[in-house]
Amino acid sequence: MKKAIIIFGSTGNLTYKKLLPAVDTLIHEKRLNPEDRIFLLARHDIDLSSYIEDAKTQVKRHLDWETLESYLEFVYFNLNQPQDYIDLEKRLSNKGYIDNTFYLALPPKLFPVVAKGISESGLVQKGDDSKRIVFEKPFGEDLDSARSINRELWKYFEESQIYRIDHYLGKEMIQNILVVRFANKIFGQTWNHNTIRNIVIIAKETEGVMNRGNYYDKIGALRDMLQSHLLQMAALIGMTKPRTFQSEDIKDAKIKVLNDLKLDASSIVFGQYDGYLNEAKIDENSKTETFIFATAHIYNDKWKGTPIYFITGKKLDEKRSEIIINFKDDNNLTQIFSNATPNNSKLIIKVAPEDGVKFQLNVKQPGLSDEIIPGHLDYCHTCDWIGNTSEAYEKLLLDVLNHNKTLFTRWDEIEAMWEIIDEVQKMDKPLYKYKDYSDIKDIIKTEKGVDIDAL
């Protein structure tokens, strides 16, 4: 069957960077087959060599451009004009594409807009899984925002058609977070309160806003990054085994998590880097946030008094993103051994930019010392499969592509993570400035008691 991926917004950041260079290493992997095409929509009066000399220019990543271009058609078109939607479902139809993702690399704003065109023109038909539509976060701006949207593709289209992309569920070890937990048994019994003492999940970022401003003003921290990511890895790492490993049944297995989930609210820490207000596009009065600090509980018999902490932000001292799960000590350690160090073992899910897994335990030292020391398994998962692992977006794109809703988030995870968030949007809340990380650690533990450094 003759595949199609239609792309509204193909002059944006997001096709140059992301989707382009996906789709070169779909071809090259052979996962396209060679009828297959990608359109690319946009509203500039240009052919297709005019805009893959443009796209060079944005493009940092080595593509084969010459093959790249045979999968390629470009069109003209008006999102507000409703003859260009009717033309392109001929288009598609005399071209024998029935198989056709839509993937709106818009604004959300302009959502309705196209959602409406995309149906009333005949592109899709409301039920039809063979065709189906695909957008990136944020997906609103609140709780109300996000059913506002939702309702409107409700009109148009059935939930089995709507794939909403969070690219971090796409990264390899936020796939491998259910392998490791439940295809070793190891972890099938020691997986909650009473072997766990806290869990940590951590996004640092050294850069600041760059060429964001614009959109990231309107967001922050708590939007851009604990809203989705963050939530979405704690509910993984939380989650009973589900029933399946099909994506309903995780689905279902999460949706229990996040509805159990709670924020501290009086844990919470916004930080603002010395310097945000100097950036492109910034209001010069602005209070968003760029580092956010904050304790969870989920309140469940599996997970009582077990405290999640979240730690993201830009500005930060290392690019890391990673999740750690730290081990209750045996209730007889120092008796037996005297001079072992506490809270020495814990097992680190490394998600970016090294993809891993790491094992800390207590051993004892080489020689003829008695000394305990912390010991590590490591299984670096990009060293031994290089040049294998995929990015994000491919993994992503591959899926829509093979109708599998595995690695994107159903409506009601939506619903239940803005619920959480809205709760804190609420807060009238101190916001710290910070030249670097050690700074806000420092405020975070003079403010909240949390010493970080000994998580």
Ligand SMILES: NC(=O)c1ccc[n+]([C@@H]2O[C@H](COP(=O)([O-])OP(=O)(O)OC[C@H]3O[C@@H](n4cnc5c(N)ncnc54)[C@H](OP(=O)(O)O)[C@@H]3O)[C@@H](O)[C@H]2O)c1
Contents of the next structure:
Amino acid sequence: MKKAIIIFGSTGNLTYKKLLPAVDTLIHEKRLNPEDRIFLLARHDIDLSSYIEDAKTQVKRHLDWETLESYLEFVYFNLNQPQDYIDLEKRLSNKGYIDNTFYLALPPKLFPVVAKGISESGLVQKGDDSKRIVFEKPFGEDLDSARSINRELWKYFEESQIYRIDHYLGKEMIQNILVVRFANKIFGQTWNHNTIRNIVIIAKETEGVMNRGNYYDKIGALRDMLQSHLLQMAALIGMTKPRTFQSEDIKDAKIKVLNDLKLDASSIVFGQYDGYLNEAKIDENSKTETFIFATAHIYNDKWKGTPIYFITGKKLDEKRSEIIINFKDDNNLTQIFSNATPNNSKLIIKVAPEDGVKFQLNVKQPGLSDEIIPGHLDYCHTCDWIGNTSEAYEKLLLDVLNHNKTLFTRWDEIEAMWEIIDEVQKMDKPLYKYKDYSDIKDIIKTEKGVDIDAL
Ligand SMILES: NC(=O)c1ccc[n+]([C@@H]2O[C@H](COP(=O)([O-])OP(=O)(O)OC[C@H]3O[C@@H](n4cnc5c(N)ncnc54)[C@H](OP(=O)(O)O)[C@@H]3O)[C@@H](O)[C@H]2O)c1
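Given the form predicted alone above, I would also like to look at the protein as it appears in the form predicted together with the named molecule.
Below is the whole assembly, all chains and molecules, this chain first.
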């Protein structure tokens, strides 16, 4: 069956940076058929050639533009004009496109108007899974706004037609977390508070807001990163073994963690990098945080007493996302080995830019010394792989085309994540200015007594 992907917001950063490159790869991997089409919708009165000329200046990766062009159609479109939806419906049905994906690469406030438009024009019928709608994060700005967007969507679509993207879930090592945890029996008995001292979930960036000030200043690190990516990682780390590894069972296991997880409001540090207020499209008095540190606990028997530390922000020392599982020491460690350094055993799940798993454990120093030092077993996920591992958006786009919802967020997860965040986002927050990562680490140590370098 011929497939169509209809992109609303085709002149935006997401389309240029992620969606066009993902389509280019899917074509070359022969995951799209020659008769499949990408319909690029925009409110600009231009033709496909000018769109492509402009896109070439925006897309950073090398693409095979000649082949890509043969899959693209440009459509002038006014989101507020019901006739444009009706015309699009005619265009798709006249060309025989039945299996259609509507991708909303738009500001979230436009989701309801487009949902209404595509529904009332007959582009999508409620319950017809051959028509699917993809929504980007953030899904709302708080619990109330997310609920109100969702109420609108459920008027027009069944949950089975709604794909809410959290692109972190498309990353190789995030998908790999469940395999590492549940395909290796050694972790079965040890993955709980008896053996795990703490969990650190980090997503650091070196860049500032760049050209996304308009979006970022309204959202901040709490809602841009913690509400979605970091909480999803915590859910995958904290969940018990699902009944099966089918989509709904995995989500059922994740939602239990999200319902039991609470941020410790008194632990939170909000930071804003020096120079943020001078960035383009940032309010000169902005109180938006570009960094957040928070401690959380999962209040159930499996995790009692094991803290989770979340660290995420911009303009830090390096670009790195990873999850560190710090294991407890044997109670008698220093009695058995008087020179042992405590807290050396850890499992590091590397998410980006490298992906892999590193196991750090206590070993004897080689030679005559009886020193105990950290040794490393380091698995690089992509190194031994001949060919390319997929980028998150390639995987996610392909999954939408194949009606596979495993890596998409279900409504109750979104609701639970906003409940966690809402409790702290209404806090009156001191905002610490930082020049660099060491600055903000010093603040966390002084204000909260947590030494990040020792975690
Ligand atoms: N960029 C990323 O890496 C990224 C990552 C994760 C999630 N997201 C999410 O993806 C969505 C799009 O992000 P983006 O970065 O692509 O934003 P963007 O660069 O600001 O682009 C937004 C797109 O929406 C269109 N648009 C905005 N208002 C419109 C209106 N009133 N009528 C018609 N079209 C309108 C813009 O068209 P014009 O060109 O005509 O203004 C543009 O094509 C957002 O929900 C964002 O949160 C983005």
